[in-house]
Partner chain sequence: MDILQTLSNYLSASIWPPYMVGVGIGILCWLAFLLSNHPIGVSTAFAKSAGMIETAIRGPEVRKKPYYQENRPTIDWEWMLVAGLFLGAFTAAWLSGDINWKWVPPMWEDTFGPSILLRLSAALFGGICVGFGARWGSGCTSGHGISGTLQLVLSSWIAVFCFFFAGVAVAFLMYRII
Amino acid sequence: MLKTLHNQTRIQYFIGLAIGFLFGFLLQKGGVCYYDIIMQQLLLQDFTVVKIILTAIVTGMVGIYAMRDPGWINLHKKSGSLGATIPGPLIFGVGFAILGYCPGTSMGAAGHGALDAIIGGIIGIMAGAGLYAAVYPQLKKTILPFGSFGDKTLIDLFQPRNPWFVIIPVAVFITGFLAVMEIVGL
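If we look at the form predicted on its own, what structure does this chain have alone?
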């Protein structure tokens, strides 16, 4: 069934759209689509955003490898570089500082009618994507390849016989950290 799904573009779009709506719904229910919550996170007063991000990391890491092992999915690692890694977060940070939302939370906020997210977020995302597409050919030749570090993942760095020897300790550490945050009241 999964092999036939690979050739069904319309079904893939529908699944992607459904997952996008579910993701937005969960962001909304988690409260991270509200400007005040994000600002409180940046001021280190409310750690809801960090908790959601860490939970997503554990869920994604375990879920991806749980689907990879039986052959339901294939991983296609991409190589990274300093030229691709450093400018992105800097631009992201500037946009985050100006608007008070990241791209995902701005879409969630736009979904519940926040005008700042609708105007600033959607227009900013479209303008940024358009600008990036326009300059990509030049970036690909100049900035993006600078400081290449290959397609190594955390699992590749430790080179275990079984990736679960890395996944389980990392998941336990993050889950423990989340538990400590709850106990301490963060």
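Given the form predicted on its own above, produce the structure of the same protein in the form predicted together with its partner chain.
One chain, no partners, no other molecules: that is all that follows.
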């Protein structure tokens, strides 16, 4: 692990900015910072969003697990529970369809001049997050811990002798799925 680099706050801010820059650049060039492209994905007419996400997952997954084996990186897994991981993302999905952007792509859309992403999206998302902070103590006491399942991964679930017995089939399955989409012309 590059511990010395990780502890240099200023350089880290610069790396964050640089990675964000390239991320935004790719999202814009991928066409997914546009309301019409995102909406056509949700209407199952255009599969650009799914193609980009699935390709990123396969690429990312193979590299991340390959770098984890020699201890170059740590995983950063998010814990979940039925009370957190289902209702929250469902509300997110409703908003996703009405707004037509997600948090990342609303910033990207702002970059090419989409005023609905700036005035509606960015302000709305901040307001929603602030609203969540206000009700967080109540939710934490009630629904959030319900049905907690921790930060399990699919590897923990199947417990193979070697984690690659799960990673490789997932990569093959996703790649095959993308190939089928191309063949049927989606």
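Just so it is clear, the structure is predicted and the values come from calculations on it, not from any experiment. Here, rigid core means the biggest group of C-alpha atoms that superpose within 1.5 Å across both forms. Numbering follows the first chain given and starts at 1.
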| property | result |
| --- | --- |
| Did S79 shift 2 Å or more between these two forms, C-alpha, core superposed | yes |
